[in-house]
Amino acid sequence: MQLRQVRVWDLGVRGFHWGLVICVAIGAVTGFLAGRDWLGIHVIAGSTIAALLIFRLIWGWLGSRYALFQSFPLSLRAVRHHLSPAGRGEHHLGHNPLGAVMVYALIGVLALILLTGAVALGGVVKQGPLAFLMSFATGIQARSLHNALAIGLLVMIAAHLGGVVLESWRGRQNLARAMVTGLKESAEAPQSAPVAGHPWIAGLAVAVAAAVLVPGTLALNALPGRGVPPPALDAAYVRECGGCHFAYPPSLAPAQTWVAVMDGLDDHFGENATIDSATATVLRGWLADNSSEHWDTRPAVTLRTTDPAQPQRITAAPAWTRFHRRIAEAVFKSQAVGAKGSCGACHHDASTGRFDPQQIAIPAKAFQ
């Protein structure tokens, strides 16, 4: 039987496959191994995966023969036959029944990972197209599901790689190389080669999708996040408090903390910080109206629980201690940082009360 090289995987399928491999690898590394300041790269990887999935759905409708979803329908009966002794000798140019199951499963799981990631990003970090809608509590729940799905994806990838090795051995074909070259060996007649796709129509469909989704996503991104405090602080507060130390946004502590602070200005952590009564009255009201109970950001929610022994010290809160547990005491005492309360030294957006992960940068001199 004479074998011939048949082009099975077109450029669209191969580009999608290897692009997905790269982006999933970046997403896994930045999600499981890297610090919170890598969130921006993680989001870029996820956004690229979303674009790749949209392209694959379009190409599965308009692509060449073996790229079309109709060429590898989901069939559990076909899977059972493929795994049986009777199916061992059958040759599949495109996806075999087991590969088809994996393709649909991967697309479905990736779609769920993207959805839960967007919900978590919007609720926990108050970023992305769903930030205007999602609460912190919903974001935390979505993040747990997102992480579980990501672990499941890694298991599926391991199973996929094992399947590639097994099917390469069973079918005497190098499936990994075929996904690079697009070519497989086949004894089938030339007319069974893949029919031409519709690249111009597919390109138009991709352009239309981009024209709708990109501006829509950007418009949603521009909406104020749910429960995010306004970035500007009261001018009198900045003048009176910021003149001696970092002016903590009121969303970082509950109202009872701010009441205690204002009541004890004559002995403010060992200093007399008394201000005139009129200004004190205004600031007392402003602090109470903008305390953590009124906002839904991660700092606002987590820092509501104070240290009973030091309720007025934000840096003593259990959540603050947990967030900074890996930072050496020497870093806080360094000249570049100054103290635990010098939030602006490492968080470039500290004055807004957001504390976005992408805005974290510990000064290099702090480690010297």
Given for the second form:
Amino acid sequence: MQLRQVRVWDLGVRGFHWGLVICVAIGAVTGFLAGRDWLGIHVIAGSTIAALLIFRLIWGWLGSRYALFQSFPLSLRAVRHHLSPAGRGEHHLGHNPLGAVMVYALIGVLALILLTGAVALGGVVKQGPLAFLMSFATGIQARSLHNALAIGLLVMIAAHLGGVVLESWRGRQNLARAMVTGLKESAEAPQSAPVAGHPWIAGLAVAVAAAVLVPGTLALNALPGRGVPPPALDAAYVRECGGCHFAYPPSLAPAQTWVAVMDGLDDHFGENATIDSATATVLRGWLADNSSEHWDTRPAVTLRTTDPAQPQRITAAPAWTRFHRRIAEAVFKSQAVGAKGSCGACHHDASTGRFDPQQIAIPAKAFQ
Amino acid sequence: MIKMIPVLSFAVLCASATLAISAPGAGQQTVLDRYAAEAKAAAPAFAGFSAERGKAFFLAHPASGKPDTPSCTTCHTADARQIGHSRAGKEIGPLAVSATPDRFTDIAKTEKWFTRNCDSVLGRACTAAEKGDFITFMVSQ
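Same protein, different state: after the form predicted alone, show the form predicted in complex with its partner chain.
The next block holds the full complex; its first chain is the one shown before.
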């Protein structure tokens, strides 16, 4: 029988597949290799994957023949048959039963990665649609899960590529090229009326989903983050304390630290920094009300544990040292930064207490 | 004699211009008057402030206060017209009145900083005479 070129993968399937390849690659590189300041790109990659998955779910109902979920049902019996010697000769134009398992597994794991990513983003850095809901502790757990799932995804991608090679060899066809051109060679007789799909209805469904999800997500993004302090600092605090050093948001240290600071202003890190008692009373009250125990940001939670040897020094806290371990001493001492306590020299949102990864920019002059 | 008038008036102009630069503004004068009264009360022989003594005081290296701040110049640098840096890395506006016109115009702020920094650098309070000399020097800068 003569081999015929058959259009198997429609534009929707191919666009989804290669879009996913690009976004997963960006997500993997920014997630595993790049520093914290690449979080913005990482989140964009994740959001795009979410959009691609939603499109694929719609296309699974409204796409062309081989895009439809019903054309590749999840069936263990079919997998067993496919792997048996009897199944070897059978030709599958669309996903074979093993490929179908991989498709659903990939979609499921990707969805879980997106979910745990959104929880981690909300809890750990108080960004995104779940920032209003998630605690830091939950965010950290979600991040561990997110990391484990991402490693799992890499393993699955390796298995997927192995499967492509294996099935290409078993079926004597180039499956990778088919995902580019959409065409496969078939010896079978042309199927009865090919199902062309409903691109217009699918487009409408995508538009409706976008019209609900995009404003919804933006509205959730705009809600105040859980346990995020108000950005404004007390005016007297900024005047009195910010006169000599960066006005550290009180969420960066526990109440105990602030009490010790206020009690020891006559020898404040080696200088006399006394203030009049009326102002001191105001500041004590404000610091007590806004110390790290009251907030749930990453700095508030992690810097709550101070260095027992110098509990007043925020930059001596174990978490501070860990976060800054890759920064050379010379950068802190440079004129552009000045000292370890000059948070605002590199963290552009430092006075809000948020310390977003995307807000870090070490001044170029600090490296000269 | 008539010919001398332009020369004389030029000289007067120059002198007054020089005076205008080094004379304290109204704000600084109020602060200086207060320190002068205190100095006179402490020592009836007080005969006015001296920019020279203020300069020597500013540039001295007493090292009798806290170890990290042995002198005024530790943070303010030896040039009062330059920007200084606190030990925490924050910029300190120049002390020289020519560079920071509102320096030493607010008695509460002036007292706050003398109280803190005299203790940090000298390990004691400054006398009114020292404060007045210091401000007089900064006014001349």
